[in-house]
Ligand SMILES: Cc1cc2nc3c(=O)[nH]c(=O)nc-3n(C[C@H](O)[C@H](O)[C@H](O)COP(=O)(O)OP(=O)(O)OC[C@H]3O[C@@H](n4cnc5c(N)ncnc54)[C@H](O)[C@@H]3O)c2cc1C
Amino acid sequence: MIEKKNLEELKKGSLLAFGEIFNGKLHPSAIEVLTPLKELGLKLDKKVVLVCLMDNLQSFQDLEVLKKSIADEVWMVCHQELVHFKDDLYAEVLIEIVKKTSPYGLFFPATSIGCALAPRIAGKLNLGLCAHVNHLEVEDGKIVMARPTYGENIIAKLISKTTPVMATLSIGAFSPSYGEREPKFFEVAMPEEFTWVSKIKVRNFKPSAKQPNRLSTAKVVVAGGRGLKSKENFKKLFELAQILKAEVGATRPVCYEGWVEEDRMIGVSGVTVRPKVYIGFGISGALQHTVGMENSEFIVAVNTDKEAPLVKMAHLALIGDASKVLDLLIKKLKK
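Any chance you could show this chain by itself in the form predicted alone?
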């Protein structure tokens, strides 16, 4: 049973997380971002609330997943105009929620939708925004956000000067957690004067034929960098991934050179992974990349440079030409 409440009746001063829903399904990041917020909530004595926007409850397919989440409350805003993602309208709904409930924090997963909404809301409310945060803690009663900075060579700790504290959280940086007690669910009624108007008109909607990768949750990741020397060599990683039932990751330079799609980028600007086995081919190990895979359980590095940072942090290092090792490994595994 989901209780209906007016926006003004909801608890104030909470930590809000945006629960991304697309096409009736909950994005896994909605569960991930709750993990660090729950710890903050306990230290700051704040409730953790997941805010979900959708066209109607009947079309939502993951209610049972939400029942297992560690949120204290789930606020569900339903309206037919929310059937498709519209930056301006979604932002206005969340801005109204912020104005009426005065949250202490507002956090988004660093997905395409999260990264579209967060700066728009921060700009309209004149708030600070910290992007791609991969660690959260409390010091002296304040939220401290950590992210790589200065060419992604150091980790900076930032404290917001504005409230609510706003940040986007890196995908895969936090493990999902599940609770034993079901959150309280509220269907939120927006104020009567709220206008459900958007400048964006959806004329037609065609789902992408391409299946999204599962890089952030993969048990085995094979990743490649410039040391593979060419796009053709990089493509062989997909052959290896198929044999090992793995996902393919990449460094930022090879994504920018067009060897592979940017949604396979591991690191500050991409996805954070924590597989059981990570194999890096021709990757030197710049901080931008390693911050996104450093929590892998077993790291294998293949590189000609024995002084490369990734080689030094690896559990097993193979010193040699990455493309040749890749060929030999595929050939061996096929036998």
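Think of the rigid core as the biggest set of C-alphas that the two forms share within 1.5 Å after superposition. Positions refer to the first chain, counted from 1. Note that the coordinates shown come from a computational prediction; the quantities given were computed from them, not determined experimentally. Compared with the form predicted in complex with this ligand:
- Lys229 is among the residues whose C-alpha shifts by 2 Å or more between the two forms once the rigid core is aligned.
- Relative to the superposed core, Leu7 shifts its CA atom by less than 2 Å between the two forms.
- Relative to the superposed core, Lys25 undergoes a Cα shift smaller than 2 Å between the two forms.
So the form predicted alone is up there; where is the form predicted in complex with this ligand?
Single chain only below; no partners, no other molecules.
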């Protein structure tokens, strides 16, 4: 049962998380970010609220997923102008919510939509914003946000001087969890004077045929780096991934080279993975990469350099040419 409420009637001082919906589907990160927020909520005695913006409830396909979430409440703002993501309008809706409900925290998954919205809101409200946080805790009644910094060589712990505390949270850094009690659902009516205008005009919308990858939850990850030498060699990883039912990950340089899409980047600027098995082909193991895969249960490194950091941290290392090892592995597994 979804109750209707005006903005003014909603609970104040909560921890709000942005629940990203694209094309009627909830982004998996919406469930992930609730895990650390629930812990903060319990320690700070704050409710955890997922805020979802959509055109209408009928077109939303993941209500059942939300029912199993650990949010205390779900606030749904529905309006036909929200059918496509528009930075300016989405930001204005969230700013209005912040103004009327004075949250204690406002958190976004570090998806491209989250990373577009959070700084726009922080800028407009003159608030601090901590980007790519991968750990949250409470110290002396304050939210402490941790993220790699200084060329990603140290972990900085940051406390916001402004409220609401704002951060984008690294994708995959937090495991999804589910609750036994359904959250309370509210359809939120925006104030009558709110103007649903945007400078962005969507003339044509063609959703990408490509399905979003499931790197952050994959059980097996096969990742490639510069040691694979070419885009052609990198493509072989997809063949291996198909055989192993794995997801393909990559280092930053190869994403920037255009060998593979950037949403497959593992590390501080990309996704955090924690599979049962991670196999790195031609990856040196720079800290900026390993921060995103160090919690893998079993790590295999294929490298020509036995001194490479990833070789040293691996449970199993194969010293040899990554492309040749890939060929042999595919041939053997196909048999």
